[in-house]
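In the block that follows, a single chain appears as structure tokens, in the form predicted alone.
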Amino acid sequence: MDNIIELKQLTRSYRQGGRVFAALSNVDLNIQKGEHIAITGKSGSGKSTMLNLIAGIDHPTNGSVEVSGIDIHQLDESKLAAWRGKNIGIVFQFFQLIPTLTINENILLAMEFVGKIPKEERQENASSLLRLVSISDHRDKLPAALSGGEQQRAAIARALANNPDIMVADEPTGNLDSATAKSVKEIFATLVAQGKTVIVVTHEAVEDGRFDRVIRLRDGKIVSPDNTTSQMQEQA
């Protein structure tokens, strides 16, 4: 099995007043390279607390995440947001891009931030992401200017600009209206149909087919992460 990512045992503890509240609890997962993902649940289940974990944003109590053979936990923060800038690319709900700057300044930064992309390519790869998430018409504009959906094809235009193998989002289209939100499932679709490893924390009902896994979450643990996404449905 080509595993890109392996989270073994992986726990995540906060301390809620005078008591240990466990938001993930020895979890064990493969992914493999290629795979679309939905992580869903219940709010508190955890789905947001594994996400941070695979992206290194967070770190566990317990366990590991290893990422094609690293332990990503185990990198000092210098070499472990040097590593989470080459490799993974991350959409918020919120889009979180930079209101000062234009939306392609903003691809052009995250590109500039990491060092990967050489400064001579990082132009045209910034256009060449515009127009896969079709917005070009739209990259002097800044952020304000633009919709919720645009802004967040903006923001995974950001999330590729180094040419991640793995993308994660959570919630990417919890704000977005459905004919939008059907908009940027389909760019999603269209990164793994590319190769890329695409993980998507979602709390609405999944559609049948559009996955290839859905691990559902309850209270920290996995219930049944190899059922199909219609049993899964069935179940919720």
Given for the second form:
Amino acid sequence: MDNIIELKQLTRSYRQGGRVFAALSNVDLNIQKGEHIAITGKSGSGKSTMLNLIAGIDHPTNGSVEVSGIDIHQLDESKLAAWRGKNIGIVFQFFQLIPTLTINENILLAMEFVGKIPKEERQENASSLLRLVSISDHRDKLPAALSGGEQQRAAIARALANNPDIMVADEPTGNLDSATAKSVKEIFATLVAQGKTVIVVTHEAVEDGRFDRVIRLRDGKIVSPDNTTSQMQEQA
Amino acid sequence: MPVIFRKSIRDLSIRYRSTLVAILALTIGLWGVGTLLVSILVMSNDLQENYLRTHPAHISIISEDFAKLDLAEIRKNPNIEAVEFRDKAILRIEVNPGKWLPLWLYSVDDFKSLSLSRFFRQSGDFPPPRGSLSIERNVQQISDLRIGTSARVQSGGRIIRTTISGTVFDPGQAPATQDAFVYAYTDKENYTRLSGETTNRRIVVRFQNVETRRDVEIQFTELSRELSRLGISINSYKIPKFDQHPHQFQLNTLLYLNAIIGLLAFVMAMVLVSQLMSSIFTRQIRQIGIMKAIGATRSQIFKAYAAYIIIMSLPSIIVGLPLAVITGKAYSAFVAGILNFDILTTQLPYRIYAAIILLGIILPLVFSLPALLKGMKVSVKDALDDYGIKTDDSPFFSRLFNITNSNILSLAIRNVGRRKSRMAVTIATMALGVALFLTGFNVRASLKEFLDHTSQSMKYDIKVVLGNSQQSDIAIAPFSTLEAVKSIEGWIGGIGRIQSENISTSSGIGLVAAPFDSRLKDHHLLKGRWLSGSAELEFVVNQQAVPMFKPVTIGKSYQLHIGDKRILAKLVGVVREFDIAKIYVDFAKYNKIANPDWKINSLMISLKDRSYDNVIKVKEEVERIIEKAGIDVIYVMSQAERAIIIFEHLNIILMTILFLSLLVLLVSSIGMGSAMGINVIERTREIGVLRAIGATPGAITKLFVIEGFFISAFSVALGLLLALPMSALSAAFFGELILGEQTPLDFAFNKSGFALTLIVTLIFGYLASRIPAGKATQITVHEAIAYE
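What's the form predicted in complex with its partner chain like, now that we've got the form predicted alone?
What follows is the entire complex, opening with the chain shown before.
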């Protein structure tokens, strides 16, 4: 199968209190199209950093992230934003909906920025996404009027607004009760079934077989599966 | 409507309080700037327009031979645009019982067809019925003279009655209220009856195609040749400032002030706008991050927030523009009232509206750019991670922290230094306000000091200018019985012209011949020395006369034209005074040249008790003696009154400085309040944490108030430092404007002004921190910690 994402020697360091701290260190990783990936690890292991670098919302100190053959961090900020809008859907732990826009408008806004969906099709597309995540009744409400689970569904609908090939989600169920979390996970599974690549950062147990692959991180390095340079280095 | 614009509108309406404050700041800024633009446009145009519509004369010429002049002949001269007889006599008129003021009486050939130096009916009869006077409109403000009053006019020792029949507006003259002169216009017959002089001795002329004073001089030379051919010899002439109103300097000062202070106020208003935008973007950072995460490019975000700013600008334009027009016109009318000119502009040009609208849109955008660019530049990750202010370690504030045992005080001090650039902008803005306010007080002190020096340099208290030169003992005798008098000196001076211009040289410089060792003058010397008793003829000039010497060299001999004589005299010094260009020479030496009979025409009276009340009392006695003895007097002026007249000239400027300075300080305080407001927003979570660990609302308030106090204290200190050079520069500027080139006023530090500035700044600083602090305490712990 084709690699849709390739991380090469990816490193991200931060300066903290005069010391350099490596959140991610020389990571190599390939992700194939249509894979459902979980990235796990303890707090501070580098899993959110890796996701942010894949989504292009943070910049590597070294190494590269290639998505569909494009070294995304070589793009300037505006091109990167446009690329992200077209190719990546992002779901955050705290939903990050625009509080002054209705749910419907939040979805339309994402389409408006990217311009991939023709104007006349946007409302229909938004409506079908709202149906997909089962919150059509809440379309004209502001985010604050919705429960956490409903807001996360709205965030997923927004992430799908431009029909991206890749979905990344940072602790998407971390703030939800178990029943709601389950329904969100089912939506991701549906998306994978539709051929999308879904990468989820989670600190929950991932032994339910839902994921194609589980990438475990520790101290900024991949510790499993075995097919990574980092792992080999660690074993050595 | 695109969703992004809907977002902008909704953001503005949800945060309506912040929006209203921002709109208010924009409105105030636009209002202020618009007012200045409108008033500058109206005033700079209208004073000149007022003056020019009088069709001002380029020159006035006096000749005893004009009686044989046929004006129709002169009018044939293609270089002459207009010429008229306009005789002028300087008499005295009783304005209140026992109080006399100089009366400048003009005779007019035909009131219905004034071709030069026009004036306009204000009230009553026009033209004045034969035998009556039309007085300048402002005279009524300083006198009991009203339409129908039978006024007493003193001329050559006689007192004659004449009726006031109306008032006129003469835009070419300084108002009576400022110069304490009465201007009046009458027919030729009445002129002769009142003045005792024949008419047709003075003409006023306006030349064709002249653009400078030099052109006027050239044309005058031509005309004098022509007059000479007609057998007419010229006694004297006067060329006023070329096509310039007598109070142009005051207006120029006001316009300069408007421009300078307006610019500062404007910059501060824009800093305020910038701070407010920064506050708004601080709240929006996270949303910018979200929008970037879902695909918004920088340009899309820029457009969205530009729309946001423009939407906010619109109400400020809708409110600020008409306000600016109204207040700009009102301010112009206020100044016009003081400077005695009418507002002629009825409709403002469209370009001024366009300029204000453009300013209202573009400037908030420009001044919001730093905050906007900062918001756009922030990475998605940083934007999403933004939970408030980070500590920026500052050794200076850490050291301050270490010197106190109070935790709240320590935290407050540290907080001052957490956002260095914002603190710097806040302190700089506030300091500028403090500096300007203090400069206003200092310049006022400099001007007052200058006026005091001016009064002190004239050691006499009352000056009596006689209508005719007389032997000294004869002139002094009627006043020698006055017990209050300490001494009386006789000086020589000419007849006519203005109060301090005793004798006119042919070049138009006033010449005063006073004893070199007179104790009644103690001038402030700018260069060289005062007159001495040396055998050589020496002279001293005041600073206004300096430009005529090009360059002025102490010790050099110059040729002086005194009357019809040309003599060499050595310039020995330059003095500073608030007066027209003047030359001082020794009385004895002058007499040898031009006054062989040693006559005098000015009595300089000094009193034992120099208090204002006593001077006025003695002046009334002097007036009674003059009336009783029928002495021909041009005017009686006390130094105390003169100081008041000078102060009146400057007071409007002083008050404008202080008023505008206070506004600037107020605007900068709003800026500080805004900065503190941003601090509160940024520290919402932190406040929550402090509240959660037990900080009372009082402690939170204290935290911000102490922070505000430190900012105010730093601002006052910096403002004080800034005020020193600003005051010195302003003193130099006003000195040059009022006194002429290279004559700065002395720097003066106004201690009470400083105390007031300190108090006002601390009060403003307190309010600017107390109000946001109050808001901070209203946030619940839950809200604060959950704040995004």
